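One chain comes next, on its own, written as structure tokens: the form predicted on its own.
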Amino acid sequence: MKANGESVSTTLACSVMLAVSFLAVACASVGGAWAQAYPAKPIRLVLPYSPGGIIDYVGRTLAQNLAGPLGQQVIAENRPGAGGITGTDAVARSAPDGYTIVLMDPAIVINPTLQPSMPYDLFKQLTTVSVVSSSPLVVVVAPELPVKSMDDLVRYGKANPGKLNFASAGIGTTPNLAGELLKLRAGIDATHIPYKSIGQSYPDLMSNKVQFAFSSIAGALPFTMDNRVRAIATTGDTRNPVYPDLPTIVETGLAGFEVDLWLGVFAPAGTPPDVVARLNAAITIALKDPELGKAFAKVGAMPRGTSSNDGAAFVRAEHAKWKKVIEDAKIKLD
């Protein structure tokens, strides 16, 4: 009887072990299927500014080109407010499942220093998926100003202290900080005049109420094409194809003066690494499409693409760079 009992126990133990093994295999298979299934539904790409700007254009172009590599529709959704904070905060608080992501510009690294408080922590609540594009700013001047180059602008500023006003799309925007960086590096005095958008500043630029601005290429093109304002330089490390005859500011003698209106895709922190990798791979494929490159070029943007880790390192470096400018220039919100 004892032998029979031991045999029954052994049989039961073996059965249990087999059942556990089958269950483990089944779970692993289901888990693998879930991972492979991403994305199983449309993805929402939040654009945290109003329609019409570079984020709107690049975001919608990217969304269209991601549908193929991802096998799902990517829906671009404008969610403006508070200089990009409203839409970015919504994504930071979303479920970390890869179905809600955001496209953001350098304001994402500027706001944490400039704002007295932030509803989210950039480095704790968001994950960099990829830096998707680079775009220099273009320096434009009023047609009445006796300035045809950066050297002219710097000389005029030094000879006429207090007589230069420069426009931007608002306090803390990349064009605002580019102007402050120029003041620090060139040693000129200029008063910042913020507008709700760079487009709203152009009537005052054309009438010489403000004398210069650092503008996105997308914002400047309609006004420089017919010479209503004069473009004198760009802020990239190389000349931009939209303005091939314009020198970079570095070429004019201000070494290291580079300002990039880059755009990056971010996901909520905690998004599974395999999902981030899937998104990154799809973005990489989309950015290699020649048609996308042509579309980006229309607004002076160049496809970039980074790994998630390289993108995160770049974002931290940009945060440190602009933090120093804000502190050195003593920039504060009104």
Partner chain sequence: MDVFSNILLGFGVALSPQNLVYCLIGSVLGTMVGVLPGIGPVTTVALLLPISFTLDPISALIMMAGIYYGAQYGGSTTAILINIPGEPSSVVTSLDGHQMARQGRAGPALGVAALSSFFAGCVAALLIAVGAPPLAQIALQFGPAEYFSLMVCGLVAAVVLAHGSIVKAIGMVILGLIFGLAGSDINSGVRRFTYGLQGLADGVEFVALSMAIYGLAEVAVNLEKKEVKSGIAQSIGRVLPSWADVRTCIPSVLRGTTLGSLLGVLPGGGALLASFAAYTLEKKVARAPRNFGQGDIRGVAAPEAANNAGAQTSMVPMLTLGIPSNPTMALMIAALMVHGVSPGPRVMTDRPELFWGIVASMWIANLMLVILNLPLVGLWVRLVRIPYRMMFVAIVAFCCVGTFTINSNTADLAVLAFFTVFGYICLKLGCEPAPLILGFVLGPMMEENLRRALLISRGDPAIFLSSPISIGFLLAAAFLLIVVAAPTIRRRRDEAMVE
The other form holds:
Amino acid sequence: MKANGESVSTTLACSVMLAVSFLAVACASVGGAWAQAYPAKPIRLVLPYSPGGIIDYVGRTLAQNLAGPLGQQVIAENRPGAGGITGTDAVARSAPDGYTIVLMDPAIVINPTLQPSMPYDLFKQLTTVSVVSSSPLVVVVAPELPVKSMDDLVRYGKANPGKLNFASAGIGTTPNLAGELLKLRAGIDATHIPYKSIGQSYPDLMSNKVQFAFSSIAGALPFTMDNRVRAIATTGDTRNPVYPDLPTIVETGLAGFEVDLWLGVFAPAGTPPDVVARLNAAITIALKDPELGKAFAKVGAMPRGTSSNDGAAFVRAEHAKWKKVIEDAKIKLD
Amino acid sequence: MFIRAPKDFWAGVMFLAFAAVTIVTANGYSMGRGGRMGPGYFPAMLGWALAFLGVVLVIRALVAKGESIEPIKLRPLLVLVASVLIFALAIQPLGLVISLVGTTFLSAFATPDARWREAAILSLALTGLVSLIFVFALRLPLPIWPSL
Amino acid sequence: MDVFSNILLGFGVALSPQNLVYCLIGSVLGTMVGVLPGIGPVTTVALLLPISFTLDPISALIMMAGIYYGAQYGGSTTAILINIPGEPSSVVTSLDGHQMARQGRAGPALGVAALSSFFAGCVAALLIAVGAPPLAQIALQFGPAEYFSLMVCGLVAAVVLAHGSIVKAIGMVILGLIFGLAGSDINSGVRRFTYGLQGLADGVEFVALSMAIYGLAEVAVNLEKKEVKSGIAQSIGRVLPSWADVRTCIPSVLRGTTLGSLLGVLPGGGALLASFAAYTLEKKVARAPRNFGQGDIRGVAAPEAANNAGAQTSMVPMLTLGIPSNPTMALMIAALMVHGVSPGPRVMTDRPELFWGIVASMWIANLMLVILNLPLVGLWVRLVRIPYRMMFVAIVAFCCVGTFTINSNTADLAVLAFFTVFGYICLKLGCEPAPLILGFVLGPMMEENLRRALLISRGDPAIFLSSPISIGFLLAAAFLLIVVAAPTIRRRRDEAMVE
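For comparison with the form predicted on its own, please write out the form predicted in complex with the partner chain.
Full complex below, order starting with the chain above.
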């Protein structure tokens, strides 16, 4: 015990010394920040979901590729909780200095309409830096179903009212809203069956307990490769390189039916415009790297990279689009 | 009335209390129907089941004889809970080292046998050990020192 | 035979120096995080995920799998020594394991835990090698209705875990179900029982709950007693289990392994149920069931075997169907996808070296773990000799830091404080926490599958009677309920058992 205590006190002494030197460095860097150009210290990129998902992967890849153009390390950090709200809220409340930014998916524009109360205001407390990637969803159907195309699906739905179920990754998620949009646009009826994640719904899709789903490409790929579920269309504005043979839903005749699982980088509102511009420029450079393109493609994402103004306009448009779907389909959390 | 099985009686009371809170809260959510259950349906069901069990326990405790509750000493419990709460309040602003020294030092006094010197050494040693394991070996993102 | 050439291929892959090193790293890391309360395999695998992108996919998966099994071995250590189960599966181990530790038999308890895990791990690996595809088919037979019936059966079994009043045990199961419901409801998106607290939006954290009830509340009760050091016996006794111990355990280990291997295949919480089910089975089959809960070595052996067998067969749906059984598996799928491998039936044919390499690495990892853990037993046992007035401060420190590290969320610490008080009251009132924990873990899944089944059947409850599997579980549940509830029947059963 005594020897242990001694080694602990040595460790403590070392830690104190370390801390003092850190403090000195921290003070120096704070003092120097005024003189030095942004970024003067590592940047935190908050990922508001658990590790393993698309955001996690895209975020980590992006963080790695940003280090070069920014000349500073970008540290990806998972802050999961409450469907992305916890992590986004943490960034919305942090200092608007460009050192804390967040990568978020369409939930950021859906939550304000869906949730009865939000801890932050998307349009007042956050500013769009850039929309960094696009990934369409893919429509998958149960293999037993006599449905080979979108037309078949709509026809089947009309001929068998009350028979269709569609899976989603939970209420208010993009796969849920895409399904509701299809019901509205095609005039068919289908019961929404929520799962914890879209991956969880595949056993029920394979056994035809659930008939169709709008799935992320990464989630669908293992099952569509060997036709354990059938992919019939994608939801992008152009065909997807992962499924070059599948038509887009727009091609099949539902004009304007585009659903995008985009990812965007946001900073706290009030971040100086030159800092946002610096970040945006670095992101644009990073997204042009062909290696990054290949890495994104593995999860069905395509690099995008908008200016911060275009990004903000896109985010507003997405907000309006889903708000209308939520209101028209009368989706409520009750 | 005469409580003949205090343990069962108070367990029943506890179940009734939780059941009441559950039922009241669940009634705030929509019930839905059997086929399309609302978020309140399942909790309300559980609440009523728990209430039933609570009533059974209470009535049985009045009829049949049972165990009595061992004497309660509040000091250990209160000190432990206070230590946890102090850690909760201190960890974000003050960092791991300071809050853990405080928490462990205080918690040592949960037992009346505590000695000042021993508690001090113990809290420093444990803080060192925990910091080594969680921060240096596992590299978990914990605040170590007070944030400026 | 084909299986042999495949297994040879697998060993060829798994025995390469590089893969052996990663297997060892994984096993050591896994044991470490298993022993430490708070940090579990999911966190560790998540932390290592970015590193795995740079590795060869086989090495990455072997390392992750090593962490996963290692945590199963290590998890029982804290459950036995200081009664803090870090994972739902080690709750059961702590029931008899910690009692053994108190009687000075921590060594045999830890030894038997490691040996049963080793045996179960080897059998499960063999089973996967011989029959992965048909095993995977079992998983596909399970829809929402079947899962619901399985959960009902599991909850009824939870009542058997308790040895006191049945009414109280049922009450604790229900209370556990209620606590489990806090957070966002996936069917409606409503946040329930959060009372406006953002920190409860994702529900009550399991680690905080179990540390509060088993760790801190237990400390509070122990400290009330005059003789404070009475928490744990002073003599260490034997370090390793005796031959007699091992012999007593053999049938239990066999039953546990069988049950664990089968339940582990089910993605919707099957592996979770394995250790509970194994314990229940032992208690029902045993000649002297009253010893259970008082430090019966079979109560350690069976759940540990089931637990490790289940952990291993839960890789079957991941490898052969691409369906994750638990968050750790989801992370492994993510790691594979990044390497361009889509887990599914084609992995076995397209990438046999990957599939068989992992199967072979299961044996190697288990061997490493048992070699690693048996000598450690001696070290752990010495830890028990630390006076309780120091030991409990360490428990407080690990509970606080462990709880905070899960989500870096102070709300979890408030949960820890709340449930410490709750756990204390329960202990004082003779309400046992094990049924509560099982209810807590199964509650959300049970409601989810119940509502999903009724949505699919458009509200017709006949869906639960529409498949033989579902009917089977419901009948088993009814049978168990009768056995437990009717004391006369039970007495007769016990007499029948004695013969």
